[in-house]
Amino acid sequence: MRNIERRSFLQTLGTGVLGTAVLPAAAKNAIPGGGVFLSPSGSPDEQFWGLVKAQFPIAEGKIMVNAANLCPAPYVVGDEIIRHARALDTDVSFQHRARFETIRKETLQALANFLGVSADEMGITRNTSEANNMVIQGLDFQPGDEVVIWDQNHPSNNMAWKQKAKRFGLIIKEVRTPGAAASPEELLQPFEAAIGTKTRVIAFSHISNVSGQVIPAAALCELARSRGVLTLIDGAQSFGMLNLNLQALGCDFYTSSSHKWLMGPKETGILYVRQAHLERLWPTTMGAGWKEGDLSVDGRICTLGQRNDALAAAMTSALRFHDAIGRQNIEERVFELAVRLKTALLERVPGLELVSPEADEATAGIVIVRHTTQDNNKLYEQLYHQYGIACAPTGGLRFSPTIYNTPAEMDNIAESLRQLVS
């Protein structure tokens, strides 16, 4: 049954459906009988999302919910990604290799299309980390130029800028948030207090990696614009997890990673650049095929030499999988799983604390939790080696589920974790 699942599924990705109206009709046949795949109000029902769990080649027994390092990728895209590899190896010459630039450029036109922006506006990277170094060490600065950090960013929204500080003579402002801030207001204060006349940057992640904690990122860059401050937005843990338009995010730049919450090949990111300030963005590496006056993130930033183009060409697909789906579809059951587990632990194991803000929609898709008395690496390694669950040992316990993630698996781990610890 897996592979008529699968082969349904795959048609009606192929059909080019955008939304979840007709992918029910189209996939009635996966599952024999038929049966109903949405609800009385129109969302999809847990017939469903079986359906969507059915298009991953995850291990029988395994669970994994560790969306905010490294999904898996459904079968249509790790199939794209085959399909494309093998011909560009049955003919290397630089005449059929052409056909790649014709795929990139339609690439850069769906993710444009994802996030509401300009082709000319994105740029294919490998990951966040890359395409942050981009941003970071493509913008000028003068001593004692001023730039706004999150404490909890990741190391390469964080120590990047640290150590471009000290090569430059810039002062960096790091803020901390309160864990747990009773509105978005509270989020946004310590932000507005570093800003001063000097500052040039405000760099965060739109969703805290070691707490999960999310920051109310269009008024954060609606008061960065207003006070003349540019914005850059580490989305590493939305893009594909919440459902973004960048023009009403309102940022200046925003990176991310293709195998995260998109789901998508690995080792491809996004770079998002706002055309106002393309040209204050100095290219840091040039590769055969860069043209001085390129006027496109890609052409500008991302020339780079020979990259897997592969896997670039593949990152259609999962946009692709996403719209198949409905991209409100996905961050409403991610929301819905996480609410779910989040409840589950705290009510049914003794000894946890929440490491992650406690109202729901403040953490999005991931719950962290640590246990009071026990060694939370040593339960970090039972959960996978003996329930077969694949979380992450950060900040104690860090769960992160996603669309092929059921309700019974947050149940699971709920119960297994409370074994370990009784």
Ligand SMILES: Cc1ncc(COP(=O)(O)O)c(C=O)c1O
Second form
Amino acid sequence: MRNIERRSFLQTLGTGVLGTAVLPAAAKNAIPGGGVFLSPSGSPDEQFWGLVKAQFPIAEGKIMVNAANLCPAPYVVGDEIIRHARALDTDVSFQHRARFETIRKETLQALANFLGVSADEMGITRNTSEANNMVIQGLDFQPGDEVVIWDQNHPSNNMAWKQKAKRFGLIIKEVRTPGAAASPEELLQPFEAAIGTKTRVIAFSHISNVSGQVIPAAALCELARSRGVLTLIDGAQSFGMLNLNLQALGCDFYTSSSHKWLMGPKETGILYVRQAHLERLWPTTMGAGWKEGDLSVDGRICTLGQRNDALAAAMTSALRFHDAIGRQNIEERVFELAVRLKTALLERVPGLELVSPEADEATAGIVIVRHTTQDNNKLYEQLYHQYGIACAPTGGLRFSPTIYNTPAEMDNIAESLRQLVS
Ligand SMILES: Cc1ncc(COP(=O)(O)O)c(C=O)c1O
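Switch over from the form predicted on its own to the form predicted together with the named molecule, please.
Okay, now the whole complex, with that chain kicking things off.
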């Protein structure tokens, strides 16, 4: 892409011209020389997505399809990290660094706006693992209290609960859900069956990283609430992919990382705690600046000595990037790419079985397949070394495309795998 076009796109990010409400009309003006940015219908077309792709410094010839693990950040986010880091290094006095306290408050407000909650309910962590542990280790329980977890959770959730249980005498009930659930009710039923009078928390991934299964999170939170049970949603696979509102989701705790689907700075994450529960959550790390009686999540739970302020400061640019493209557009594009990839793989590559959900409506951004007779680890390595396709070996071959991918890349992946197994 010509530099001038990239600059123009970036300018719109900076000024907010591409707010979702004004996207179609303003976007047409955004490209010098009258280039068409959106199709006449106002929906993003391939030219639009090409422009989006050009915002990322992805190496020529490489196809990154591992958003569930780690995403590249767009230039605009990388530039912001560097800008803030440089500003810090010009003057590391306490006086000058005070600006980062203001920026952190603005970032918390931007995160809160993005997720439909209040700034005091948001904290900035290093990643989802840390945020999960803050909740798990920070809640008080009585021996014999029960916690319901999902067998498809990430280890930072399940292992942490199991350690806590060993130490404090909790009982962990690990729920299994059907591999090919035909309805949301089939997914909810095992959780409902596990809830008893001693259940205190249900902890589940919004979307499983090991199966790609999407949990009907709002319904599960409602069910838990009706039984007086708290909910911890691990949102590592939903923040930045789904167009989320945490109020609507109705959870009590939500955690995520910014280096996955949000495409934000690496080693930053979020912790949401519903206001009503903040006082019952103990801080597990306390750094300088911690104050008794601070009733914000960031102040009470997320102090940790000296941090890399430039990273947290650049989170806002990732949020703006999403808003400029349109969060609904992003969600729909990810689903479209995943369904295209799933279809192409199953149609064109002999010997594959689907590990992630079969129904298109249950497929979020994660497509997992497994070759029934060949060595999947070898295929994973060959895909990268021979075709530049970066996926994950989770559950077989896990592909997680996002907005810097194209439909042509989805077809390319299927064709490359077909050649490898033939
Ligand atoms: C569901 C889930 N939770 C937690 C994590 C851990 O994320 P991080 O390493 O950013 O803490 C992952 C990582 O893939 C994940 O998929």
